[in-house]
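What follows is a single chain, given as structure tokens, in the form predicted on its own.
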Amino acid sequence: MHPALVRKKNLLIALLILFACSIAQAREAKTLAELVAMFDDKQCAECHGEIYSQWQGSWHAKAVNSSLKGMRNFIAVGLAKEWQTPLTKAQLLKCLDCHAPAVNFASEELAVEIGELIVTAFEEKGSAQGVRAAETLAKLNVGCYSCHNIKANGVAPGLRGAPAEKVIYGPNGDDGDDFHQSVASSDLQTSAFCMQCHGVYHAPDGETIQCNTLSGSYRHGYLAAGGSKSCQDCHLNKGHLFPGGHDLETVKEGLGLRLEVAPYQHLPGQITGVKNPADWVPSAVITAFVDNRAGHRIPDG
């Protein structure tokens, strides 16, 4: 090739490259509100709201906030103390990548800016200071956009690719009356795709996260002995309220119990502290069962 061809060619991939990072840093979000604006799924509720109200009503929507206790450990502790590791954007997505996927698209500042509000909310709980930390931290979740969009094609990204902006991906495809653009996927309705937070984390750096183990006993101990019911066929059952272990009727759901009850007489003098020793003192010992109806181990998670 002509060596004028060879430098605009060169030319034009260094154009490209520039052009592409100027896309993604265009999505890094500088500023909570800014990351907020980014996955608003308050316009979601416009054409879904019932569904916008049960999600309302589920732990997902306050993803973040219910799980203080352990991120504020592994940032204050464990990063801190026992490996004296910098909290960097990377390291705080071990534990938002699932409890608040929009992080993804925070800059480093801001990633590291709400990993302190964490630790300030949970440590300073009560206070005044510790409220405006849980309230600033309350606008982050598992929303719309974070199953819908960012982890809509985690199940296989070599296959799909990346999720496209502002496209949401859903069991049905496009009608051509949607606000946005819909793409039918059926990775949704896999257990596969809630593996991808309820189950054995990867993160990039190769170190492996286990904050429950509900995949593990769903695959080794319920599909293997031939259970085929997927992760929504039970909590989706109740739309986008996602009921679990919080939910008193699915617990009756996932568990069993009978009694088998043995009656007996004590024999006289045998019983301490009652009217008449000389009687016989009626009793019985129960034995309770507890069946596991649930697709994986209770309780877990």
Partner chain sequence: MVLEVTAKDSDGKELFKSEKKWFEIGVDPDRDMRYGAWQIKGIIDLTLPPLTTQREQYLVHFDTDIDEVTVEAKLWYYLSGGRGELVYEEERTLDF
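Starting from the form predicted on its own shown above, please give the structure in the form predicted together with its partner chain.
This part shows the chain on its own.
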């Protein structure tokens, strides 16, 4: 090949690499503001007001701040002391891939910054700095895009491909006026969709994380015993509030109690320690029946 051509080819390759990097960067946020703007759930409120306010009351909406202590311990004790490993994006995703999936699209530096915010929010609780950190972290959660985009194809990535930017995956595929394109996906209605986050987690490096393990019980306890309901069948009856163990009404639905008592008089002289050994002894057989009507073990964790 002519040297000039080689130079041209090298330039072309360099340009191609640059181009590929810029595509990747388009999906990588350098600041928290950028990350939040990429997956801005507030926009959904305009047209889906009721769903948005249900979701705001849900545990999905506060999935980082409600678990701050555990995550701080992972960073300050788990990584720093037990594993003696630096805080990196890959390490942080061992928690946030489920608690705030948007962090998959943070730059390495931003992810580390988020990890540091978690430590500050917990350790400086009450101080101005701690309050500010918690307010910032409140923007990270299991939001609309987490389910309707980021994790939407996670059950069958081979079949469905990676989720397309800004596209909404839902049960019917109805477009959202001029705001969003939609793709019909039955995946969101499957239990497997929820189990991505509600089961044992396998990180890319092989580490297993056991945060919420009730999926195992759903599969091996409930389905195996003949249960046929999906997670959605039981947990969407208050819409996007997704009530669970924090909701007494839901807890009541999942449990049953029955008491049976059969009194009788026990023969005199057989029970020691009674005041009058010559007398009949008032006695009772007490039986309590406790039912689990949920789709998995109770309690979890």
